[in-house]
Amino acid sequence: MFAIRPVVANATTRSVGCQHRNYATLKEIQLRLKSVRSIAKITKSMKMIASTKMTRAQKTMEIARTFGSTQTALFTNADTKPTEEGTTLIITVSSDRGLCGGIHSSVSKASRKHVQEKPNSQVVVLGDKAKAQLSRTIRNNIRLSFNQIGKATPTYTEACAIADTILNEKIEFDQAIIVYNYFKSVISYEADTIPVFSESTFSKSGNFDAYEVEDDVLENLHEFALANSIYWGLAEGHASEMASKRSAMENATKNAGEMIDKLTLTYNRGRQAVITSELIDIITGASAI
C-alpha cells in the first residue's frame, strides 16, 4: 500500500498538470475562434456592400465607356498622332481605399513604365493609394495629386474639377495618357490608357480638315475631351476597385471559414483528450481504493 500511493499521486499530479494546460489551449481556442467568426462576419458584410455598389459602378462605367469611346474614334478617324519631341503627360487613376487585391499596383506599375520610357513626363495622380506607390520611385515627377476620390460612384463633376485645376496649373502637354484599370469581367481587370492631345497636336492630324472646327470651338474640345477621359477612367476604375473588393473579400471569408473548421476540431480533439483524461483519473483513483 505504502509502495502503490506515491505512485498513484505522481500520476494524479501530472494528469492534474496536463488538464490545466489544456483547459488553457482550449481557451486559447475559443478565443481565437470567436475572433475569426467575427472577422468572417465582417468581410461577408463586405462583400455583400462591394457588390452591390458593383452593380451601381457597372451601369456607370457602361455610360462612361460609351461616350470614351466615340471620343477616341474622333482622334483614330482624324489620324491623330503625338510627335516625338512633344511632352507627356500621365494621369494614373486610383483611390483612396485599400482591401482591394492589386488594383492599386497595376496602375503603378504602368505608369512607372510610361515614365521610363519618357523620363521627362509629368504625372498627376488621382488617389492617396497610387501616390504612396510613385512616390518611392518617381517623386519629382509628380505635379499634382488628388484625394478623397472613390468613396462614391465618380461623377462628371469630378472628373470636370479635375480638368479645370490642370489647366490652371499651367501644365502644358501635347499628349496626356490616362492610365486606368480597364474592365474586363467581375474577376478580371488590367491596366490600360486612354489617349487625350492637345489642341496642336490635334490641329496637326493627317485628317483635320475633313472636320470644320473653328478655334474656339477647338479649345472647348479639348476641355471636353480631357474631361470625359478622365471620367471614363474614373468609373473603369471605380468597377474595377469594386469587383477587386469583392472578389477579396470573398476569399477572405473562405479563408476564415477553413480557419473555423480547423480551430473546431483542433477544439474538439483537446476537449476529447481532456475528457479521456478525466476518466483515467477516475479509474486509477478507484483502482487505487
The other form holds:
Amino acid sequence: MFAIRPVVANATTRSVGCQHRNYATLKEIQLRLKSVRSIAKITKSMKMIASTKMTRAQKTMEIARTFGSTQTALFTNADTKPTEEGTTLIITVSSDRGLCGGIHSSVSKASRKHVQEKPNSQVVVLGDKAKAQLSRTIRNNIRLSFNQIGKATPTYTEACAIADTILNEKIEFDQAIIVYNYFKSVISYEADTIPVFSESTFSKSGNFDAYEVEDDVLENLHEFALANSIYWGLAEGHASEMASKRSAMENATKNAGEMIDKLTLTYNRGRQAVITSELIDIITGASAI
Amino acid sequence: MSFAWKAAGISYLKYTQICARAVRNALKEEQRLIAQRRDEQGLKFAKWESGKQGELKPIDSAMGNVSV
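Provide the structure of the form predicted together with its partner chain, given the form predicted alone shown above.
Below is the entire complex, every chain and molecule, led by the chain shown above.
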C-alpha cells in the first residue's frame, strides 16, 4: 500500500500538471481557430468583391485602350522623339488601397528607375500608397500628389481633372511619362509607360509635315493627349489592381484554410490526450481504492 | 484662329468638360441619372515644396484650379 500510494501521487501530480497545460493550450487553440475562421471568411468575401470589380474594370480598360492607343499611334506615326536634354515629368499611377499584392511596389520601382536615369525629373503621384513609397526615396522630386483614387472604376472626368490641375501648376516638361501597371492577364501585370510629348517636342517630330496643323490647335492636342493618356493609365492600373487583389485574397483564403486544418488536428489531438489522461486518472484512482 | 474660351481663360479640357456637362444635363431623366454619375469626381491634391507636402485641397470641377 505504501509502495502504491507514492506512485499514485506522482501519477496524479504529473497528470494534473499535464491537464492544466492541455486545458490552457486547448483554449488557446480554440481562440486561434475562431479568429482564423473569421479571417478566412473576410478574405473570401474580399476575393468575391475584387473579382466582380475586376470584370467591370476590364470592360472600362478595353475602351480606354482603344482611345489611348490611337493617341500613342499619333506620336508613333509622327515619329516624335524625346530630346536628350529635355525635361521629363513622371506621372505615377497607383491607388489608395492596400491588400492588393505588389501593385504599388511595381510602379514605385519603375518610377524610381526613371528618376535615377534623369535625376532632375519632376514627379506627380496619383494614390497614397505610391506616395508613401516614393516619399521615402525621391521626395525632393515630387511636385504634386493626388488621393481618393481607386475607389471606383476611373472616369474620364477624373483624368481631365488631374490633367487640368497639372497644367494649371505650370509644370514645364518636354516629355511626360505615365508609369502604370499594364494588365497582361488575370494573374499577371507589368509596369509600363505611356509617353506624352509637349507642343514644342511634337512640332519638331520627324514626320510633322505629313499633318496639316494650325498652330493654335497644338496646345489643345497637348492637353487632350495628357488627359487621354492619364485615363488609359488609370483604367489599366485599376484593372491590374483588382486582379492582383483577387489573387492575393485567394492565396490568403487558401493559407487560412490550411491553418484551420492544422489547428483542428492539433486541437483534436490535444482533446484526445486530455480524455486519455482523465481516463488514466480514473482507472488508477479506482484501482487504488 | 483664336478660341473664345481660350480668350476667356478656360483651358481646352475645362471647355470640353463644361460642354459634356451641358449635354448630360440635356438628356432625358433615366439616361441623365446614369450619365451624371460619370460627372462626379472627389479627388484631392496637394502641392509639394522641396520634399514637404502642402495642404490637401479638393479639385474644384466648376471653374478649375487657378494656381494661387
